[in-house]
Structure formats: C-alpha cells, structure tokens
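We begin with a single chain expressed as structure tokens, specifically the form predicted on its own.
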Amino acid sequence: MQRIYISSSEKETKKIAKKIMAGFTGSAVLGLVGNLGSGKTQFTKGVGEYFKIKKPINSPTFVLIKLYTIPQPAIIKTLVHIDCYRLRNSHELLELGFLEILNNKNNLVIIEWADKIKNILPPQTTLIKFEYDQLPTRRKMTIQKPHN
C-alpha cells in the first residue's frame, strides 16, 4: 500500500507524522529515506510529539542511536531513533545491537538514511521517502507499507 502526503512546513510534517502514527497499534520499524533537509528529523519530532515524549528529539548523526522513553501507557515503551548517515555499511549497525533492538517488541524503531542498510531491514519495514517538491518549502512524503 502506498500513500503520498505533501507538506508545506515543519509543523505540517509533524502533523502528518502524528496522523501516520495513529494507524500503528504496536511495535514497528520505519525506514526514512531522503536528502539532507528533506524532513526526516522533523517527521521523527512529530512522532515524539504524538507519544508525548518530553525530551527534545534531534538527529542522532554523531551518536548513531538515541532512545526515548514513551511516557504514556502503551504497548510501545521506547522510541529508538537511528541515523545511518555516517555508517559505511550495515555491519556497523549490527555491531551496535541492531538485531536486539528489532527483537524488542516494545520498541518503535525509526531509521534515518535507511537506504544505507536496506539489506538488513526487516520485511515489515514501512518505508517513507522524503523528496523536495516543486516549491522550495514543500516536501513530498511517499509512505510504502509492507504487504501483509
């Protein structure tokens, strides 16, 4: 299933993220793909707002993985935010415990630059492609949910 959203601002990107998260009922893996500045981190901030995470969410480019506790009672307890921008290959992420992160059913995993590790993404990964639209402030988000 594929769905396309158009965002004209960071606020709108966050609003779209909240709308998309309302459709998830349990743990999930979201693979975000797109150029620098295309909206991946803003989307993740919207997910954080949806789950009422108090800690500021920013890109984990230099630490690679950040964990955020989800305060509300839910199946999902932790937002795991991964940034693969600096990785040379998927093996580096495996060395950081990626499989353990995926196997924890209490995790929502969001992976920026997911195309860099596509060979180890689980088949149930929801891919979200971020692209610049015709206007410089607009972004196109294409959501590709896996077939069940």
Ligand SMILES: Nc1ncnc2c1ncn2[C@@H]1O[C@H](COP(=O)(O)OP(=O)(O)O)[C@@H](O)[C@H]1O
Contents of the next structure:
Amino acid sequence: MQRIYISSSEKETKKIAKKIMAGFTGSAVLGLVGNLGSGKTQFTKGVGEYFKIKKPINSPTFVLIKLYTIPQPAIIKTLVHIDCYRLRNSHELLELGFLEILNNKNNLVIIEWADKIKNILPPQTTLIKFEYDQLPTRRKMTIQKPHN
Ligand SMILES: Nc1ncnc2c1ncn2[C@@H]1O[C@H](COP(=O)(O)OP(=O)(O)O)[C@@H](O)[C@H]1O
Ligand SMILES: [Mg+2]
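Pass me the form predicted together with the ligand as well; I've looked at the form predicted on its own already.
Full assembly next; the chain just shown is listed first.
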C-alpha cells in the first residue's frame, strides 16, 4: 500500500507524523529516505510529540543511535532513533546492536537514511520517502507499507 502526503510547513510534517503513528499499534520499523533537509528529523520530532516524549529529539548524526523513553503506558516503551548518514556500511550498525534493537518488541525504530542499510532492513519496514516539492517549505512524503 502506498500513500502520499503533501506538507506545506514544518508543523504540518509533524502533524502528518502523528497521523501516521496513529495507524500503528505495536512495535514497528520506519525507514526514512530523502536528501538532507527533506524533513526526516522534523518527522521524527512529530513522532516524539505523538508519544509525549519530553526530551527534545535531534538528529543523531554523530552518535548514530539515540534512545527515548516513552512515558505513557504503551506497548512501545522506547523510541530508537537511528541516523545512517555517517555510517560507512551496514556492518557498522550490526556492531552497534542493530539486530537486538529490532528484536525488542518494546521498540519503535526510526531510521534516517535507511537506504544506506538496505541489505539489513527487515522486510516489515515501512518506508517513507521525503522529497522537496516546488516551494522551499513544501515536502512530499510517500509512505510504502510492507506487503503482509
Ligand atoms: N514542510 C516541511 N517539512 C519539514 N521541514 C521543513 C518543511 N519546510 C521547511 N522545512 C525545513 O527543512 C528542514 C528539514 O530539516 P530536517 O528535518 O533536519 O531534515 P533531514 O533530517 O531530512 O535532513 C528544517 O530546517 C525545516 O525547518
Ligand atoms: Mg536528519
């Protein structure tokens, strides 16, 4: 299933993120794909708002992986935010415990630059493509849910 969203502002991107998250019940893996500044981190901030995470969400470009505890009683207890921008290869992420992260059913995993680790992305990954769209504040998001 593929769905397209057009966002006209940073705020709208966060709103769309919340709407998308409402469609998930348990743990999930979201792979965000798109150029620098296309809105992947803004989207993740929207996810943080959806789960009422108080700690500000910033790009984990240098640390690669950041964990955020979800305060409310929910199936998902931790948002794991991964940024593959500086990753040299998939092996590096495996060494950081990627498989253990995926196997933990309490985790919601969001991966920026997911196309860089295509060969180790689980088949149930929901891919979201971010693109610039005509105006400087417009973004197109194409969400591709996996076939079950
Ligand atoms: N519609 C929009 N959605 C998301 N970000 C937008 C939008 N319009 C402008 N922006 C700006 O684009 C930038 C997106 O940055 P960011 O989310 O960090 O991108 P990425 O993580 O993909 O590199 C921010 O500076 C944000 O203010
Ligand atoms: Mg980012």
